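Quick heads-up: it's one chain on its own, the form predicted on its own, in structure tokens.
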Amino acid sequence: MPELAEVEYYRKQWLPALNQTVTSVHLNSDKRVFRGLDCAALKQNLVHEKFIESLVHGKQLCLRFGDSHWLGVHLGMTGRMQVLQAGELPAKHDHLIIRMDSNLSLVFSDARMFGRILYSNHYLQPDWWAHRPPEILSPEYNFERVDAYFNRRTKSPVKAVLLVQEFFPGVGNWMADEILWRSRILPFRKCGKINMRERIELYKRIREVSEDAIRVIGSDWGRPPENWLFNHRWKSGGICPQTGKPLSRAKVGGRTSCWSPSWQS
């Protein structure tokens, strides 16, 4: 599942034709990506208009044409983005293609249909981008929000409150054990049970790890040094860059966890 620095990459792959115009609008209505949407609106309504922003805010993508209307993109568990210059064709799984004049091409392709695409028509923000919560690396999101949350789920293990997009938009899993790892705290561990050093401690990862990501893999989808947790995670059999010792892998709060028993606790 894509987080936060991948969709970041993600949404600088449209930035070419920023500034262009829509000609036509190609879709595969009946695709489960289309869900709720009146497709026949957007088909209709993007040509003509201007690709002005792209955005980006946790898991969530924006794109806006023209003065009224947003494009709401959620990448789900496949969901890619690209630009095909002219002459090339779309693949089996491209579901949006919109045209610009240019004769760029932008798409959005998913395999497995998890994604989903959203589209509003108004000069106000739609609901779904309107009400978000403070992104992590910004000046509003600060330890006092952490601490607050972690005292109204003390009795959640920390793993499974990482991954609350309501609180910690753009962290998902790896983040989530990057963040637990270099906080040296286990992903099982009660938030109740984590003191205010802790807290504080995991409060300076969570930036920090948003900062990493973003500028190693939002950037150019680049390989993480060996130093993370992140090139060791994937598989049984992975040992810690701190310590050299195996690391353990299990289910926290449904999700497969990853951590080092030499090195958290």
Second form
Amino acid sequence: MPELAEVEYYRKQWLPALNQTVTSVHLNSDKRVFRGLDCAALKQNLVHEKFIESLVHGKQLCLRFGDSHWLGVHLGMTGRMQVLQAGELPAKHDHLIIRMDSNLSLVFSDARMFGRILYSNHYLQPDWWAHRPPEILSPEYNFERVDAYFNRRTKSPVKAVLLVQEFFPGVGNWMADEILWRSRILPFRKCGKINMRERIELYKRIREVSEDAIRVIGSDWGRPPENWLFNHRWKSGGICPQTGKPLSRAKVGGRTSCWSPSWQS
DNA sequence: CTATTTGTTTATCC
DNA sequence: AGGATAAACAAATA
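Mind sharing the form predicted together with the DNA? What's above is the form predicted on its own.
First the chain shown before, then all remaining chains and molecules of the complex.
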């Protein structure tokens, strides 16, 4: 389920082991989450290194060890991160276990294995961390960028474009539906047909939903207020919190989308 | 047994 | 060349 705020929530789960040192790394290199990775290098080189920094950018996590070890974690659809106390045993889908000198263990789990582990041992930033688009809540993000993104995808449904990570880092399926619902714009509208007033509204709601998600979910995975679309969109039979009328669901841009026909146009 | 899932990559067509 | 679309990946859940 990880989007912007859920990824931040999971980043925090490893913080109890910050400034501790790796004693061993356990993994099964056959698992799909390690595709393309030099698992032997990860297992050997991370030992004796200190966990010094924990960063997040959109849905991408970057964990730094020592002065040249970069561990990337992408949570995919069902990825999770947690810390195991001494004596606690790994579970079925725990694919990467990093034991620390405190006897805590950092654990990455992922049932569906759409997630991915990345690793680089170099003083310079690896490509997967160096090449990042501006984050939605950063100072360099602005309306002109968003306007330009829509102009590059004029024939795509706006829902599909909101899911492009290069444009809207961290936005996932529920955030995109929430943004469109708050902007009162239907998900299948083509970007080229969205006028300036609507684009300005979308830009504001993109930032608003990102802030709200971080505040409500990113800290302790709290349940969002009932006046968000969030709590009503998951199952069919949901009701629009604005109009009290039924919500609609259908695939838009390849993803199940939920909208309120009595509210969005 | 069938259909569905909060994500990304790859192939293919335009 | 770049945009648009669908399939593939894998396991749990309803």
